[in-house]
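In the block that follows, a single chain appears as structure tokens, in the form predicted alone.
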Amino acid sequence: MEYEKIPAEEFRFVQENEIIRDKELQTKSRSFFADALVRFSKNKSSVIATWILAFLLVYALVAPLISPYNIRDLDTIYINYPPFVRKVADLGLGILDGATSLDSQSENAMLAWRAIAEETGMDPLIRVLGTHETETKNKGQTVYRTTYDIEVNSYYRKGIIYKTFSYSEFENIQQWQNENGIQVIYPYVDTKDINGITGRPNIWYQVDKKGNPVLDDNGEFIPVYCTNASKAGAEYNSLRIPSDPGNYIYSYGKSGSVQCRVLYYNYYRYVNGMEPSYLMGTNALGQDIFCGIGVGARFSIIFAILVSSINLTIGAVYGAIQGYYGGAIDMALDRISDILSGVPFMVVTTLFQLHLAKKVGIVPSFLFAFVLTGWIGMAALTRKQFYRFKGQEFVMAARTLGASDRRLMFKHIFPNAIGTIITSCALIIPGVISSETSMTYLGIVDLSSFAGTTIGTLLSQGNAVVTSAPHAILYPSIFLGLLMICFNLFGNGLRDAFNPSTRGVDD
């Protein structure tokens, strides 16, 4: 083995004649919660879930405030209508245009859509998706038939409706028309002039016995507006349609009131002071779904937090007593928990709604149903944590110094278990929301009279029209799904962050 020779002039002692002391730590100490925050921030899925969850919570708080509608605003005409915002629809982007797909529309049906556009100036036809040619035999002759697959604007499609007004209301509408220059009332059509056909207020033109349009030689509609002044219900001194020669009748007398043909889109503007604007469409009650999801989510979240807080309090105290004292006390309390845990939640909820709700109200009775057995899981978790920590050295030292049982339980043991308990509480919240949604979805509990609506109620309403109005169930489902997933990812992140075994461990 060879050794490297170092010249004497290059050899010197390090720290010669220097007193060596311990150096002060250069890094700052971190608290338990600060350390947990660092570990939580390294969990990317939990961080993303937290941001999404924050957005959903803000939506629940803000949506009912910024929506132009109140949850109590119900429209009896625009029921299960798709999303529509006119300014966006006019851009032709194919979104928020109130589009509804219709298949196999005949030539006569296409004429009916054209007739609405000509009379009201609002064309229901958005686009033609496809054209189909069919060939049939009729009395030995070949008949070719063309059908169309189209998209129509549901709000323009409604067109004209029949509406009965008092004389004063009839005057008010005329005044509003004059002030705003918007036509609400359209010329009346006598059913005798359209072959006695009733229930089709959008017919203003000559039709055959089947209700199909009869066109003139130029392929134009032939108006059949009523001109019989003796049938007029009240005097009309307001806007007239451009083709009116001055003798069209705009109302029909009916038992102390007048019946009119009203363009509902403009009548909506007269009643509400704005055009219909539904960012997520409407539900079966004519409510704004955008507002409804916010109202329902706000109730669900507040209710879930309240239930979790109550169950945390009861379960923590109950479990602390079990875990700290053990023995006969633990066994007796554990048997009580076993008995209560065997009671089915749905049975409890149903019985409380049938009997207790009449005395204390729907929401308190529903709350009692969750609290009756909901604390058992929290109690079991707290009990386990107390068994884990009560034999530790710091507890024995505090007991030696004369600390009381109460101080040992809630000043020494409980703070060390708080991380696990908080995590479990965060995971309980989505479970409560899920249970509450299931109960309202099934109709076991009806909270609409108190909260206005709930996510479960919106899902139930949307489920009934899932094929004709898929938006009614789509948006509540997306919101609920995101809420459940994000709450669980957030809770999992908290669980890992508060795990004492990973404290101070860097990935």
Contents of the next structure:
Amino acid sequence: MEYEKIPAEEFRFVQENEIIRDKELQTKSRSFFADALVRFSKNKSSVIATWILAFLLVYALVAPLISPYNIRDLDTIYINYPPFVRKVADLGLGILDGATSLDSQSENAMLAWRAIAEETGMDPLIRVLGTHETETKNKGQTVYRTTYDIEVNSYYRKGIIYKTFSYSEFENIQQWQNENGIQVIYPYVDTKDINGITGRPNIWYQVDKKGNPVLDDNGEFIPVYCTNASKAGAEYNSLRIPSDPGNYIYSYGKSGSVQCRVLYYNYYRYVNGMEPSYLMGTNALGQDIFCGIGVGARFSIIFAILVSSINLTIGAVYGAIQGYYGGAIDMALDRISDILSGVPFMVVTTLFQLHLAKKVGIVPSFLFAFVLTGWIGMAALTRKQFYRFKGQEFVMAARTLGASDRRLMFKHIFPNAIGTIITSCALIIPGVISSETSMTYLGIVDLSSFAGTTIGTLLSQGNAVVTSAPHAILYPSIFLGLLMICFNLFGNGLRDAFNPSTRGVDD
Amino acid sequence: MIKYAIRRTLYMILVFFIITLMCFVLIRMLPLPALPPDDIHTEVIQLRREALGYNKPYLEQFAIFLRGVFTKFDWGLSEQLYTGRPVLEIFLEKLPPTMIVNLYSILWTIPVGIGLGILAALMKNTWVDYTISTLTMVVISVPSFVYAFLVQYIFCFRLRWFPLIMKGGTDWFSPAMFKSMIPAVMALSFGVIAGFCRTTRAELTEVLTSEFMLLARTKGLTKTQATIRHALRNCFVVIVPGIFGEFIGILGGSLIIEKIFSIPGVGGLTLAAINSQDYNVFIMSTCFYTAIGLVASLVVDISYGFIDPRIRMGSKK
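Could the form predicted in complex with the partner chain be given as well, to go with the form predicted alone?
Following is the full complex, with the preceding chain placed first.
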């Protein structure tokens, strides 16, 4: 009682005039996150993975912008064509040259390639890989045949196609030809002059009945361009090919329109205003794969981040309630998650697509399918963390001070569990991308009308032509594989950094 | 232990029924696709729909459905894919290829996966371990269609060792059929091998550093003896349930691998049913996949208790 009112002058400092021998702390204090960052940056593979991941993310954002093509640009002729960029192809390095290998090409086939080169000035033949001499017995005579394994440029190989134009379109092309000096329309060849062969627009020379070229004495092609002016569909006042004496006709009259022989490569330049340059080739729809991967990946990543953050929130709240209250509530909620986790994901996706796609759209219903079951893992994880922390002294202390349930859950226990939760989020994202890709690959969900294309769609289109155009599946595969590996390495690195005790233990 | 097993089984059956009911109602709520007007089966299907109570409340429909399934094994008729044929018959026809392909894959993935895992754990922190761990990580991360493509391109197309897609016909055990299954088996196996390898390595590494291993060495066992008698046995407690789970999982197969290699299996049937809106077939596959998932997790849970007497599940925590 006598201590209750002590006058102020009775107080004095204990160490007022003494030397304090304690050393001041020399090092800076480091927060939990900074500490984790230091540990993370010591893990070499994760750091490399993070850089590659950053590169892939930048690619996904930038590729659709720097690609000369839009994802809606479809080409009807250049379908599943290999990578080609004219400037690189001309260097002859063997890359980006649109090369397709062809085996066992006969002499006549080789002549046909030569004919395209002579007419259009674009030589489809890139290189001869090998020649074979074969000996066959034909009616008692031994015939020697030479066959060639060659690589041809797919873009030049297409050569000339038949195309029907309206009169005004025909005029426009002529005008474009005059302005740019590029020959699009080539002289017409009447099918009567080539033994009635139809469907082979690349023939401009004299042929036998089978369509094999008939050469003159010097081994040159004999042109059979049509000179019958009465057959011409419209007047032609534009570029003529150098060998033209001036009487070749360039179009063939059809009712209300004209049919022409058009060099597709140059026609493409007329339509698109540039030469074809597909860094990774084209797919089954004639889309640029370089752009397609970017567009698909952009969608996948944004979608995955969205799904993970929603699932993270739901899972955290659900798990927190389960773990904090325990007992009957825990049991009841556990039964619900048991039932939901038992439904196969493929079935959930299908049902949501069938029921909701028409009402709320394909992407939201796909999102709901992910959200319906995706949070369960997160909830289990949070629940475990809550069981771990809820009995500890600091929680009791906070409770004694009168903290409410909600405050205890989200201000005191949750921050302790946040490291585990963040790291598992980094591992959820690749999982979502993988499931999303599978579903679009299988065609259960078709996102092409919304996103343009997705990696899964690209892969499934590529898989159909795996033998004839392996590039169409190769590049999406490489991208997806790298993305998955890097995301997982990054996630593992994060987990090791945040929970050093579990380092090296998978799962 | 047995009591626990029975309780888990009953609970699983209950969960299964709830899921089936949910999916059943959701599927029945979908608008029915139109039937071809001049097909001979149309009338039969119409009558069947009438008998199955398509105009009655959904719970009543479910009761009729369950009665059909339990009393006559009647899962309804296929309406679009194989018009007029019983769903169960089609389904049983599609089951063998899926199962055989998966069986082949599981038969060689278990020894290889566990073997690699043991090797990596025993040679921890050497180049062998690093190589195996890195490859495991890569294979687990990369989705299966990527290496299915690699297998198809390299072995089937470039080297021409195997046909590109699975052979048709029903001679499941002929040599030609086996050969045509190899690519699919390979593509299926990589992921499973990597999974087993990773689990084995993680478990064995942990067991090898535990104190009873030190005791075993101290009492005079060689390293090999100690590893085989004590370490391996303990790490199998975790691995064996995984193998059981995997065995149940072989029934389900992989939708993606089945699509890529044109395996005429359950996965292909399910996809076709979805695309052509053959809902009776789809209900059957839904039940099938749900049951497989539930049974696999049940078997894993129960087998833990039977393998390791130290784990007393169901007893109070």
